[in-house]
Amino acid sequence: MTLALSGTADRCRGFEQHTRSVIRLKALGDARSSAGADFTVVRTSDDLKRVIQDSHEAIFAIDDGTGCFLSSEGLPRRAITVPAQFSYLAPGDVIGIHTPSRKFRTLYRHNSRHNSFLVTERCNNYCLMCSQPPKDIDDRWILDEIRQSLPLLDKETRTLTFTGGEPLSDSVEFIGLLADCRDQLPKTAVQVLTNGRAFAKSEIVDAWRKVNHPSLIAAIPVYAAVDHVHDYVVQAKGAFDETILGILKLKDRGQRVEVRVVLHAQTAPIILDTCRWIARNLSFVDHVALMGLENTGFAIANEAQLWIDPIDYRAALADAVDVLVAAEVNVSVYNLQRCVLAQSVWPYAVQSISDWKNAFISECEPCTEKSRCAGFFSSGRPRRSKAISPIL
């Protein structure tokens, strides 16, 4: 089952001043406290009475099925209740609500390695496979909700990443809050999902050049080696232009980059061309990753051109990944199942679904390489290989 990251609370009280808010779970006997943001996570009847007895301003409160936070009778000012569906959430994570409609999302999850921010719904590009399909809308102010979040996240959070839509849409709000996170979150390692479009931009490459991150890293597309192929996948014409030298311009300010090609049928029987190119004129890249696709969003609705059993390019992936490692370009192998690959490629291959929608099927009981396996999407309209089958 796909994790429930966003949804409409019970109630919603004690924010008439406010129409977004954002909030930080804690745990009963938490004493700390954050300009009001952070709220008590309640779970039971009994926590509900010692939240009472001990005056709490501020409550979260998870349905346990009783209905014993129906009723606002004691309940504090400051209250917001949700369905039984939100029981994952606790001590640490951090929620946006919108309070007129009592909506509210899943910002950031304490324990959770996979944890993002869409930046923005806005794209320049129209991708065949976009998961996120953009939007023409002024969603500005998801940027003043992330930099709402950041003081709330946790100080040892490893990584971040940032996604969108285009999170360079508003260049310069953004690179703030790339500095903000500098600041605000010095341990953590940032990586931001873009088209990289962008960067053929002197400005904006010098802006965030001089942002000067110590864990910063661009992760952009290229879909082949040629143009024509890209600008199709991509849909937007001279974006393989903008997006090749936008790479090159970053990289000549000694910025970290990381190339990513999602494997579909318009890429996927080319991958050996297009690893080849980038061997001979990106080496220098810091990382490549080859990807496996996530069937939703456009994938589904561009199926037809799309869907490609992994098992028919399951050859030409191998050798693609040789190509590169004898290039000494570092190369990872995400969102695909250890069954469908060459052993040689196994080294490579990395657990990258995100923990919310990642999940097994009953055939990969008994597999010996479950553990290291990346499992499939839970997410849109699951597609699986003809091949898969335990290892044993």
Second form
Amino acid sequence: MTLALSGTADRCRGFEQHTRSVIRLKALGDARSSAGADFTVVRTSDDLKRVIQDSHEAIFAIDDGTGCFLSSEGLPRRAITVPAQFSYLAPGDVIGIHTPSRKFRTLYRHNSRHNSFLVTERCNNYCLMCSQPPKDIDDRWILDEIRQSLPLLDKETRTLTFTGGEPLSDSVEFIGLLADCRDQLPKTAVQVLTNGRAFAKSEIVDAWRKVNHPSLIAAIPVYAAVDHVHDYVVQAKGAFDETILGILKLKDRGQRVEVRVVLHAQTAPIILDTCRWIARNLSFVDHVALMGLENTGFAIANEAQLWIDPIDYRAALADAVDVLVAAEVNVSVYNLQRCVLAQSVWPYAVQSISDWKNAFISECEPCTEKSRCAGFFSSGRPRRSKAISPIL
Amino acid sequence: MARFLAAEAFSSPSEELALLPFNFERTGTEQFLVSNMVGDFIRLTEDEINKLIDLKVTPGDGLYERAYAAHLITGSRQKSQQQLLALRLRSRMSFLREVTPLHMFVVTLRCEHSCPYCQVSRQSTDRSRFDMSEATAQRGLDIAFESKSSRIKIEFQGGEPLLNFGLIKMIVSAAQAKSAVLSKKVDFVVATNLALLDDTILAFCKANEILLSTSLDGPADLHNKNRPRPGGNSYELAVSGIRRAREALGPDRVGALMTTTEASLGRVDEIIDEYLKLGLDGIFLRPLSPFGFAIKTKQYHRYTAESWLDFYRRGLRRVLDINHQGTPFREFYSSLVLTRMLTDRPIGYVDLRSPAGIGIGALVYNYDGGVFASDEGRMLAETGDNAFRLGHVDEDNYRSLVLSDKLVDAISMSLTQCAPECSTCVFESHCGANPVHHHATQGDALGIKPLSDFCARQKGIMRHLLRIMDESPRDAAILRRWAGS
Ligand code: SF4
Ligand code: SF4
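The block above covers the form predicted on its own; next, return the form predicted together with its partner chain.
Now the complete complex, all chains and molecules, led by this one.
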């Protein structure tokens, strides 16, 4: 099942001073309040009555599917009401809302292990398989929204991901945000999905290092051992050189780096060469993730150049993992189902698909590996290997 | 979708390409072995290497991709490959950061053995003439602790060092006291034939975490022939010593080294089995060194590099088979070479480094206070050649020894990075300078490499290892495991 992470509120009132606001949901009766950002979750007309009786708190009402309880009179002054498909929202969750249009996005889910912030839609790459097709627009308001969100997140949050677009498009502002994370969420590990090209500039790496974040990692894609193959995949000439230079500069300054390889028809057939090269040249990176393709965004448009059945690269992937393991490189395989992976790869295969877009199919029911399997993306236009079959 | 460009749009025209430095050697009528600046190997045909040198390569032709991934070519405006090579080279050479980590103390020249190839030892009971004095030991320690390494190893040598056990005890406790004050870690090794091992010595080793290193040349008749002593029981004493030491100190606290003599050449399987039988985890197949009495007694010229290589190849075969039968067992020299070939770990092993390890890798304090740049240098002095005698503990300090003209000359003149033959050798990244060897055999620290048996062995070993890696996936899997760990 795929969760809707954005939508339009039915009502939104009491925000007259601001066009954009960040709010946090709280449970009925929970006394905590953070400078007016907390909204009590209301799911039934009883809930609503209690709120109105007890106090005059702001409410976040979720339609129970009937549409009736919200029609009742006397909503508090500050109120947002949303359709029933957002019933997954719960106390602790954080939402950003554009009040004139009533459009909102779920920014953080307290119960999820997979919280990520989109930092910008701008990017200097234009990857064939981009799941978040870049747009050349001024979206710097997003950085403000994230900045406002950080104090509202649970301090016990285990990990946060920043993604894009290219998060380092506005490098100074973004690195400032990392400093905010360090100060406000000192226990939270932060992962930044970046194309790494910005790190070819020493001043950006130096600024990154100076944040001195206790648990920060840059996750950077490398698609080949050869310049033109990588440049073609990311549709930017010169990208390979900058990306590799960036990785070297980060490691030279003791920063943590993960290398990511997305597997598709341009990269999977050469995955053994790529991993041999990584083992020989970049064995000092902290982690390598070999990732099954999410068939969404540009990947759908470029299906002819990208689709390859994972079963067709099963053997090469197993050899590639072997080479990395032998070089003592920390490796994981993401997004691929156990039944298309060689058994030698299973110990490295991770349940990596974010909970809100993760699914299994009917074939999986009898499978003995289901509880350890990554399953499928439910997002985009899922394409499955012909080899999917339960392991019995 | 029109917004996407085709693959061809990302290819560099050949005028934007540049060659990176590489070495090569012909391996067959049409075949070449090529190595890049950090010693990664790739095989090319003659046609391919010619195209490469003329930069007649095009993205998509397969050769471009192989050459680019192997750092043989780069884009002339690109920087990342050069930075990558620089970083890897820095890692490979970083053994230089630990300056003089090894300090050998020759606590006595006396020995109860009379091995024909031994360069130095004396059959004597005259303690005053051949034992190191406490004052000399104290000065040696002062110098050892002046070296910049954060961790030093003190190795006791002889003669048979256990004949002067009293001095060993004194040095260990003095070194521990200094170690605490100067916060420099110190490890100890005793190189001994184990003939004199007893419970007191074992208890002392245990209490002070001292490693033992001994000699075991193979089966009883071979070992006893190589190492005569009164009673003719060198082998029995060594074997029972190894067993006792393993029991008392732990299996990884005692190591054994073998020396190949002419008599060993046909018997490599038996020699290896001897090590296996004792439960040791590997063997170091070593050639005889060309020093001192070994040359004088004409032992050294009794066999050629080729016959030693043959011995090595058969031995390695045996070792690999032992692994296939399920017992992990290594040939240690191959492990070192493979670690150099397959990883960028800094390996400071004396025969496999350039700049050479003389002085800046190890110093030897002789029983009489003379300081040498290596153990072999001390042996040369016993036959009257003082080329590697750097000074004396009473007259010198660490700085004056390591910056002496003698040492600086020998190191700088022998660098493989610029030596004739070596500088263009396909194995240069994994080889070593070995100035003492070339001085001893050719009278010149640099040496003429085509005449050098060291060079012949190095090339032979590396060619052999590469051939196995190429031809036998089964063997290669084992060899890969030896690299690095
Ligand atoms: S059948 Fe389903 S659960 Fe089992 S391995 Fe395949 S995809 Fe995973
Ligand atoms: S000694 Fe021989 S094998 Fe070693 S680098 Fe020199 S020429 Fe090459």
